[in-house]
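Shown next as structure tokens: one chain only, the form predicted alone.
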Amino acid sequence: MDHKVCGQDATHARIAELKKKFGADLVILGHHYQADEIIRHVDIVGDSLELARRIPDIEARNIVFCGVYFMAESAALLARPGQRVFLPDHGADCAMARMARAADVERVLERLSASGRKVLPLAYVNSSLAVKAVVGRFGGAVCTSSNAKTMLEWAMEQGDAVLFLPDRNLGRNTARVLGIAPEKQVLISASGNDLDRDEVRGAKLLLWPGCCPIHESLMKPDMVDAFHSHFPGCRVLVHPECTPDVVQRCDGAGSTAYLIKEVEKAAAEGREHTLCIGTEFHLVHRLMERYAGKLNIIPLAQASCADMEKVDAQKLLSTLEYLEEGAGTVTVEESLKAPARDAIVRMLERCR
């Protein structure tokens, strides 16, 4: 027998054993982009919005979050007193989140405020808790790809303009849905040294220069064109972190929850034979296997998130083995709690 396979079997068996041991004191959450070796052990799977919504209702003392660091931070913030949140690998970060530093965001917002305009910040959930706290202090909120349209509409009603960060692509794609003219959208620098430009002063939407490297660099417009040419009449559906050039060529764009629902609907109705899905590959591969024989699902690109992949079965096992000692807990700096919670709660209340 293959010793590696045997070892994997033992790992999964031990995880199941520890889950049974902790019982109601343990809940494991997992993002859709996690690998199958993790998803098989997850109690609640979802996108960022769904998982954030579920945290306040969880009664288990121990919450193990299988995802990336900013997600675990939000879970720790929303957890009840006495609950502990664990992340199997604290090095599982997010490239997009690293593109917006709290100090830079605060400096830009202070300069915008000093200009006399009321510019409301709207932070994509793919940002650090420190950034969310800055946004909360300036009266802003958080959004996800599921509710970006709703939250951008809300933010536009609150002031003279909106600073959308850190994903410029989600910002532009959402603005297009809302009919915000391209000339009213301006990309600014993270330094804030270009805020005195006339086009910045007249803009309704200021965009931070961040992006998801996977969705931006690995998914190109010509890939969409090639798929449409090879499979006439079939749909290409992508995540709105893709560039506007990609999204505008597609037949639909939306969050991971949207993509999953569209696949489920297509499989149930049986009117389509092929769908092309453009997002992180672990999710696409799972959909391919789930609907094999009912629907031909093709990935737009072999795009997997290296940070999501850092959480594997062995690290999950290690977290559970040392759960009682509290190793791997995610803590939130006290000074960040209130303003960051304000930003998240504004989203949850608006999208209740």
The other form holds:
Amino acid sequence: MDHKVCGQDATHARIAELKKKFGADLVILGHHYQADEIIRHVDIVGDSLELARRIPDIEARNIVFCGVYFMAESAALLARPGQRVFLPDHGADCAMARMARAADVERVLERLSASGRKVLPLAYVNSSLAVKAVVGRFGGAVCTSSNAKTMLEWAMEQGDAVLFLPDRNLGRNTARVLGIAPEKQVLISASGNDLDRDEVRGAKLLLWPGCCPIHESLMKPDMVDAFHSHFPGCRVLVHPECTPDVVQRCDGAGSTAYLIKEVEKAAAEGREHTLCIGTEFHLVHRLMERYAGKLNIIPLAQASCADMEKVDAQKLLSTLEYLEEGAGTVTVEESLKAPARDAIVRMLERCR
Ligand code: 13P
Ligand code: SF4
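Output the structure of the form predicted in complex with 1,3-dihydroxyacetonephosphate (13P); the preceding block shows the form predicted alone.
Below: every chain and molecule of the assembly, starting with the one above.
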């Protein structure tokens, strides 16, 4: 135990030393879902949208991105020429993003356009850059959990229907906010073999069969009910990657940034003492510690993202030790750059 603590201390001390050595040549970014052992070394912490927005203003030659692969890929796309983006573990790949393969998305979109209907794709940022490029080529855009409502509204105006991917839950939860009737929504298969069904032809919103296993499988409606009955009058707030039956029972749903803001507001206003938060556990745990004594924050579930956890202090240290050699850089295939950028720019223009 003592050896372990001693080893961890040495790791943290060496990271600090290397950060000092690289100075203005290095910026470390971290997603809110990263563990404390990473967050303590991070220069900029944010949700996926905030981090992507910060990239164009970064002047450092080296950007170390502590998060999952799709986030680092977007950073690499938005980085300046000559800048290098590193991900400490390339195996940290969002489980939801893996549920939509670019070849499948392309085949489905080709079949849909062959049917004569204009179906616009809208991709949640939790998708690979190759998927974003396909979406960009078909005239579609990207969205995040903060702007899904605005972007789905925009996409609905562009054609006969929208293909929302990969997250069926964010798709359904956003459709509900916009008043799109459940009978106008249909879940399709990734093979595209069921696109001839009448149900699909009449639908306004086609949903890809993807989800976040952490938010979908570990957060259940009865947990929300149990919390409400144990703490009458207290709010349960969740991320919209949770299933619609969870979201509908809650007192609020929104992006990582929304959840943090709601906690900050509750602490500042002293409105309530207990809040239940349904999202990734590392973030909830940090909020619990930050507001200890002011707010009683309870996680809806002990749900940590195994992919986010792959980036640890030891791997961050290895990345920094070999930074000069360029090991662990994230590169973007040349042919994907323009169409993926088109999909991202359509979002940025709409949500200026
Ligand atoms: P944010 O877009 O809120 O950062 O969420 C990313 C994510 O992976 C949620 O599970
Ligand atoms: Fe992907 Fe879910 Fe992990 Fe977010 S929490 S990175 S959606 S697997």
